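Here we start with a single chain on its own, the form predicted alone, put down as structure tokens.
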Amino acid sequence: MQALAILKPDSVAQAIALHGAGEGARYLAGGTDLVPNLRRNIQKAQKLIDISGLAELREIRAESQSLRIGAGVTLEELCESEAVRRQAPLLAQAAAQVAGPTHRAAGTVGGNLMQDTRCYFYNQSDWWRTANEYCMKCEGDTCRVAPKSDRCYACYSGDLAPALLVLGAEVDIAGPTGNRREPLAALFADDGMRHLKLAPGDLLVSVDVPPQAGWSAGYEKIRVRGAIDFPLAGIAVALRREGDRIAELRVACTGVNSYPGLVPGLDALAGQAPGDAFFAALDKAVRKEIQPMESTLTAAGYRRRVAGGLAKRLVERLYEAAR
């Protein structure tokens, strides 16, 4: 692991100033993503600097209209808010889902949002790499996944992120330039490589979560293990209920994209109800929007199968509980 130093600013604004000045800095939380990769010759670093202190970084917050969650909040602290629970379940269910205990414990919400896209080709050991090949996301320049393919495929495995888009959430980021609101949707590119769109020394300071009157939402994933592994298919869902149909649907992925993105398309939808034609087309529609690759241990094919899957029991599940 190369030697690093460590600096712990006093302040957001302090971070940020600390980032531009000089090369090779990173922001550390939790570190659950990060420090292995850093561990593993992944990832490079000269300096870290340690956000985990900072208290306007960790204040979860019920506003007029919006629940604001810090970046720096746990997913332990996410899963044990009343007012996260109270005002926005889902994203209480979807953190539980991260990991294992301990991990819940250090990982943070802005560490699960903007973690690493992941790959059986790049998250191994550097010997192995070294055997293997390098790939295009680190020192190589062809994706093993896609050898003929001028982009990285490598999968973004990110819990929080569809549950929140499914919710509508945006994000608050300052950086050397100022500060700024955008929809979390905004935050992501379909690129393995590059699948954030965060400008050097730029920092997520909070989550906004509008209210969610009248919205049932869930999120489900499927992974090899019941519990520490990354979702090799996960689907969040939202949907408001008016009598016997559905009058609004939201869905969003991941694990199946370089990016977790809402499903398209869905309006058509609107004012149905959940049959075997309203099924077919919400198949039709999360298939047509996701991008599996052969990036983990199962078949592209398998994950595709899952998330059309997962999108139906879900619709199905939360349609009743709204009755």
Ligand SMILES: Cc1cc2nc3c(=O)[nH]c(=O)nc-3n(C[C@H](O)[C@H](O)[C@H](O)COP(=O)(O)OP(=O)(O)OC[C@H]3O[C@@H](n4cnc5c(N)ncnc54)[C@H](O)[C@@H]3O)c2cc1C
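Quick caveat, the model's predicted, so the values are computed rather than measured. Between two forms, the rigid core is the largest collection of C-alphas that superpose within 1.5 Å. Positions refer to the first chain, counted from 1. First, how it differs from the form predicted in complex with the ligand.
- Core-superposed comparison between the two forms: CA of residue 301 displaced by less than 2 Å.
- After superposing the rigid core, the C-alpha of residue 23 moves by 2 Å or more between the two forms.
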Given for the second form:
Amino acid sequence: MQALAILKPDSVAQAIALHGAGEGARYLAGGTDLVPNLRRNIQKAQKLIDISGLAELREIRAESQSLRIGAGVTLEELCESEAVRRQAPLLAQAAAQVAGPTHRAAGTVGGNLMQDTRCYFYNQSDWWRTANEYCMKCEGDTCRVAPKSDRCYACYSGDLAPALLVLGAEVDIAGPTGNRREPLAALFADDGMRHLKLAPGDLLVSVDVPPQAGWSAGYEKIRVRGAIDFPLAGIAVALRREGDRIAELRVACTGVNSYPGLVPGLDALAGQAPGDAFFAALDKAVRKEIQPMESTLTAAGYRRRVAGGLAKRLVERLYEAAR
Ligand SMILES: Cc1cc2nc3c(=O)[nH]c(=O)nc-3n(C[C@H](O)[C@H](O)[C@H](O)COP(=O)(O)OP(=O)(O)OC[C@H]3O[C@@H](n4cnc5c(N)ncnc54)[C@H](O)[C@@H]3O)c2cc1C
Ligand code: SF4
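The form predicted in complex with the ligand is what I want next, because the block you gave corresponds to the form predicted alone; please supply it.
Every component of the complex follows; first up is the chain already shown.
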């Protein structure tokens, strides 16, 4: 592993100043994504800015019906928070499905959203990648998944992002060039090598979840090891039921593209009863949004089929529960 300086700032402002806008620095939160990647030499750093002790980032604040969640809140704290369980239980549900208990005790909301994209040819030891001549995302010049492609198809695999997307969350970012608030969706790009639209030194401060009255929401994923794994496909659904119709519907996916995304085109389903035609259209919309490549040991077509199935199952369950 490369030699590293670890710096411990006292405030968000100091963290940003220590980071600077140049190359070589990285924020360290729980370290459960970053440290394995540094050890494998697939991510590089000369200095780590340890933001895990910053009280400013650790607060969960309920404001009337909305919720403000600090980026440094751990996934375990998210699962156990009364305010989260009351106002956005979907977040506790999604956080509980991240990795294993020890990862959730250290891993944070910010680190979960900002985690690197993943691929079978990339998340390997240095000696494995040396023997396989590396790949375009790190030190090589060819994509092993799509050798003629000039882009990387590594998958975004965070569990919180789809949940936050269907809840309509916004994020507060602070950085060397100023502060901004934007919809969570604006953070992500469809590019496995540059999937975060962040300037160097930008720090995620908090996530804001608007009021959810009248909405029912859920998250499900499939994974290889049920107790401790990234999603091969993950689906979040939020819906509002009125009588025997679904008045509004949002679906978001993870683990299947280089970014977590809301499935477009679902407005056409608003106001319909969830019958055969509804589910056929939902399945078509979900599959159309998904572009899984052979970047895991699982067949890409399987992930697409499963994502459609998860969406249907969740809609049926939430619709019944909203009776
Ligand atoms: C065996 C294993 C299984 C896993 N399974 C899952 C899983 O099922 N689902 C899942 O989603 N994840 C999984 N993970 C990944 C990881 O544990 C979680 O995503 C965790 O929430 C990451 O948070 P962290 O605080 O540890 O991030 P870190 O490792 O500290 O940081 C990750 C990245 O985010 C950046 N970062 C952190 N905080 C901020 C901030 N506030 N602003 C800007 N940048 C920031 C860091 O610089 C780094 O680039 C798994 C990891 C392992 C090792
Ligand atoms: S999709 Fe291609 S370039 Fe991206 S990590 Fe995988 S093999 Fe490398």
